[in-house]
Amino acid sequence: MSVRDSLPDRDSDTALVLSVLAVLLGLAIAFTPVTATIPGDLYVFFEVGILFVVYGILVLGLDLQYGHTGLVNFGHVVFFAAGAYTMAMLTAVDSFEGMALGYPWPLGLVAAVLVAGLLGALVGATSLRLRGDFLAIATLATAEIFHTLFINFTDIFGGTTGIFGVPTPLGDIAGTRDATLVATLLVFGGLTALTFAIVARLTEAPYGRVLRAIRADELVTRAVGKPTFRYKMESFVYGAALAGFAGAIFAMYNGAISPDFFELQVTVTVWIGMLLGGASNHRAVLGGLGIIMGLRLLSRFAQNSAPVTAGEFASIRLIVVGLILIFVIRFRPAGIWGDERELEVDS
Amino acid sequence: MGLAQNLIFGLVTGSYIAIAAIGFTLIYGIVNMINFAYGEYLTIGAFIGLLAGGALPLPLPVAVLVAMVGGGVASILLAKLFFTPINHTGPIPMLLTSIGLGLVLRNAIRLFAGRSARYYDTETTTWQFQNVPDLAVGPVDLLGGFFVTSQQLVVVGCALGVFVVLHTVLTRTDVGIAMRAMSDDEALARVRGIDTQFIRNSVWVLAGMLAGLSGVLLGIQTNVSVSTGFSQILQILSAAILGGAGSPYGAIAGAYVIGVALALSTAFLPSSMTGISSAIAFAILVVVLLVKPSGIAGAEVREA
């Protein structure tokens, strides 16, 4: 038995090893007095990088729902928001507005995952029987309803201001801003890798085959005796709970939340990432998201030298994002790394 | 403000939602797609009307016609560029494409027009109706009146005109009858020799014209800005689905239900809560999808 045999040979195991390494390294940087210094120009890499790994958890959950089970969830951001708001309302201290109960953050984290999962179960129970495009509309409308509630119920959700004073444990331990950014990127990256490991393990199992069978033909899957609604429901709830987890850690990094972080834009970004990379392939969806986030990074640099105002630049960037979505669907419907036969699309 | 006044607002809101919802539901019934970019067609129409009426300046009725033609042209061009090539791929890619197109159009309009709101220069003649019983308080207060502006009358009048024309087109003309046939069963319609691509194109043009009209009317009521149409899309969608996706008459009924519900919610909610009235349309939409997904008069939307 060689050393090679004891190395992981499945994606899920590799991701698990990477996850543990990244979290340990991140915690080491946070806890030891080693001071990382980031050159000023590179801050943006870390900020976008952290957003990338947080959205990475979102895209993995969404891919479980759409790529594997065929559920068109166009309100993914609401589960992300549910996690973040649960975390903020339960744990924030001295917020300017909104609920701030000041409980310890581990409680907030668990509650965030549960609340998002529960919301997923509610939305799923009521709308998973709808046809694909109507499911998209029902989930989209749910997200819009909640967005309106967040803005209007100031006493509970903090209104347009949001909620301040969310605990930032990693930041508190690490001390300096630079060390915090490095530690956060590593720990969150580790959590994304952990999500990858769990989701990959799930879909490599026979369980994943049932999900893909439902996407391919639900009627046939039911005919061979699989309780398809239960599988769809589980897939939807897992995706929602993952999004809630992502929302919670996002709140713990940011230290504050506001409705601006939870607009339709987030759903669109994650969807484009998934379609661009290739739905139903975990590495591909992360790759696609990486391309979109890379574009965001590039555009941040380009903005400094572009002869337009920040507002105009933002519009141009969103036009490009919209065009990418349109062109991917038209010319690369299976995505860059997707399997056309698997997804049953014709290009 | 009495209940009667709120019902007036509801009727007016219902009227421009209805005009747009007819266009939206025709696209759904015949092209078989939910066009999420449709709100932007309203914005395009509103801006064309504003340019024609303000910059040129043409008289308002002519500007309205220009906006309708502009909306129709924009709609068919966008369909040829973005939707017709992927027609065969099914409803989900079409829906996603329309979401991308909405993003593109919204931001292109913002580049072109900026964020600020603009106003149609219209005469504001208010007709006051006195001695009308205020339904909110019953027969005791007979003196509570309500106001109707001439713009509100124009909006409701245009809507009625659209309904009459639409009904005539759908029941008396070959194109309209072919549209209904295609909406019912496209394969059968093709077998019977209907040029389905021509009908699809006609629907795109018609829907664009209705969007243009609705956009101008909306602009006259409030203002014209980059978010004019986008702020309406979920209400249009709600009206169309409430009425039964694909059914123009259902869409009219759905639009007035949404319009009145919105107006009444503003009346009964405390003033600090008026912001959530927009959520009410979506809440109605979700409830309808759950309870009776086929709407008041529509096709089956459940898979099993």
Given for the second form:
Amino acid sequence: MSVRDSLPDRDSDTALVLSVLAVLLGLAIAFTPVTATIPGDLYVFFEVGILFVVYGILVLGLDLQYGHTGLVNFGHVVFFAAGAYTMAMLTAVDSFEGMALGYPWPLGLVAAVLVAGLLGALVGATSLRLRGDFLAIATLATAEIFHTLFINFTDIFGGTTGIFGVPTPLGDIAGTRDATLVATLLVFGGLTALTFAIVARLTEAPYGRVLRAIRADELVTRAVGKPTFRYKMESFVYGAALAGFAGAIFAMYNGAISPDFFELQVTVTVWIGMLLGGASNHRAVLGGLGIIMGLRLLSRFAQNSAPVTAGEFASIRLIVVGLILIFVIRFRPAGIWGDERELEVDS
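Next block: the form predicted alone, after the form predicted in complex with the partner chain:
Chain alone follows, minus partners and molecules.
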């Protein structure tokens, strides 16, 4: 048997192997005397790369909800925020504002996933029987309600200041900033690959075919005896729990959180990434997100030489992203790498 024959041939298996390798390499850099040096001009690439892998978990959860089940969730950021705030409130120490209980970070990580999943179950129980457009409005309203709560309940959530003093275990172990960035990118990238493996295994199974059947025609799926509401609820909760997990590791990377990190723009970014790449295709949604994050990276360099203010440049960037999305929807309605037959759209 050749080495090629021994390599995994399924996306989920390949992602699992990559996740293990990335996490082990990242931990090796963090725990051993092996050092990493980043040239000053490349810091921004690592920072955007870390944000990309965190958002990668978000877009995989959203793709499970919308791409595979057809659930229009415009409030995905609220589950991201729920995970981050749970982690911060349980584990932060000596925060200037808000609750800071100082528990160990593994407890906060588990709690963040559970709280986001429970919040997903609560929102799903009250919203998933609604028609698609009403579901979109309900989830969007939920996100805005929680954003207001985060700002106004200062004693609990820290208000506009947020919560400081969240543990940063990789940074504490690695020591230097360079080693921390490299280790964080590898470990978080490994966790994103692990998420990819889990979601891909789930959707490759008969369970995934039922989800896609619900997206295609819920009435027919129910007519053949499938409990569609239960499947929709499970898909929604899984996506919410993944978002909570992403929020928890995001808090551990930043060491602090505030409402500014959880604006509607996060939901818009992952939605555009998913639609741009092609919903219902895990690699495609990550590719679409990569394009959006790449544009954000390029715009950082362009902003320095553009003869406009920062606010004007941000508006121009939104216009460019919107035009790209319109162009793709017009000529590739299933996304750049999406399957038109799978999504039942006409090109």
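Note that the rigid core is defined as the largest set of C-alphas that superpose within 1.5 Å between two forms. This structure is a prediction, so every number in the text was calculated from the model and none was measured. Residue numbers count along the first chain shown, from 1.
Once the two forms are overlaid on the core, F331 shows a Cα shift of 3.2 Å between these two forms.
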